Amino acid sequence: MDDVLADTSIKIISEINKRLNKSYSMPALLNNDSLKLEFYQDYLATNSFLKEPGFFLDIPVKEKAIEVVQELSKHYEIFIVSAATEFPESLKEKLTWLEAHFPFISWTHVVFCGHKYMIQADYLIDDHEKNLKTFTNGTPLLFSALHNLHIHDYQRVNSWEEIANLLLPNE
């Protein structure tokens, strides 16, 4: 769900910027190396925002991605799967995110999860190699992400627009 559907990069980028009165943005992060490695000190240091109540209500939707869910749906059996866990007060921020942008989609086809190695499913659309490297069952597909673009053994995605080429009919 995380940088896959929501842009939580963006958000943790402004959290950041707000609370160490900073000027990150996501072009310069992803071009420059020792300021990603400045921001990344910064998140380890003030991530406890994470935890607070509120900051998964407003994460910005990744770009088509509802479209393109809303596609999917029609040729695949969609859950989200989220490892919220470990932000408790996350869980009901999320459904109520995801009622909010994605209604389609029913409470019974969201999971939360400690880890996601239990997930069989044809695809796993995740942004985090350890989800990726326990789905043995289908096809992992890494979706890019500030914090996993070092890593090349997963077929990647850029965006939504790139799953639906990939994963849609031709019609």
Second form
There are 2 protein chains.
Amino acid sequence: MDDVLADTSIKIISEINKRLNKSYSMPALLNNDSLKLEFYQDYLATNSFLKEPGFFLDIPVKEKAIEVVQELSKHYEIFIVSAATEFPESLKEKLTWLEAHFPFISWTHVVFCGHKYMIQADYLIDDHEKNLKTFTNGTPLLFSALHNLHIHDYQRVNSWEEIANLLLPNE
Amino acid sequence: MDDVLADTSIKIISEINKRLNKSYSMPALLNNDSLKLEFYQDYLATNSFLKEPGFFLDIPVKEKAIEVVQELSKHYEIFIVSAATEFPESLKEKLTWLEAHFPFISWTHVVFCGHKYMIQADYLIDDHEKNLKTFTNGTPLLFSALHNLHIHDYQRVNSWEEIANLLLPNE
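Next up, can you give the form predicted together with a further copy of the same chain of this protein, since the form predicted alone came first?
Full assembly next; the chain just shown is listed first.
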């Protein structure tokens, strides 16, 4: 969910800028390793905001995520699996967020967990190496995010458009 | 979780008695099919209380559940998998309840889902036929509850003591 359907990194950048009076931006971070290190240290120092009520409610949706997931759901059974039980406040908010943006995904197909290695599926689209590493019965797909650009062990998808090209039947 | 670790039926009986001024009890229900039918109709008419804040916070723990799960966790990797995403209010409450009664189970091993057929495990201990029916890669165990006494297609366990006898190594 985070950094795959939801642009959580954008919300985190804006939260850190607000709290520490900084001016990080995604384009600047993508091209500057020492800035990325500084940002990561600021993130570690402030990230308890992830546990504050409301954090997960207003995260922007990733470009084309809605359209492509809706199209995929005509051909696949889609589960939204979010490693979220670390953040008790997030659970209800994530359901609310999904209902607002992905109303065609029912609560029957939402899974909140700690890690994901008890999940069986044909594909796992995820931004975290730790989730893909333990996904051994299907095809792991690494969704590009600021924190995974150095990983080269998985098939990478950079956008929902790329996922559409990969997984939707040719028209 | 419900009616396996937590004695949710007891809480439901007490809630219906309170709201409808009835006097159902588990022993009476167990031995009287027409009373059970009346109870079930009352349940259907009132069960929106499952969605009210607080419902899942004070459910009693099933007898010996804590001791046996703790012992099992020395020999097995235990996940608590609860079909709970239908009840947004329940999610945080279920985490709170687990922390209070099963502090040795970490959030990393809690899964909230709609149905359970995407879960892979060696055993599934569950009170609902629908969950056991789709659990085809491991051993399903039916935990006895008021609503499943008519089901005879699964190995049945009546208590956490029986689970201990079945799954713990002989001392």
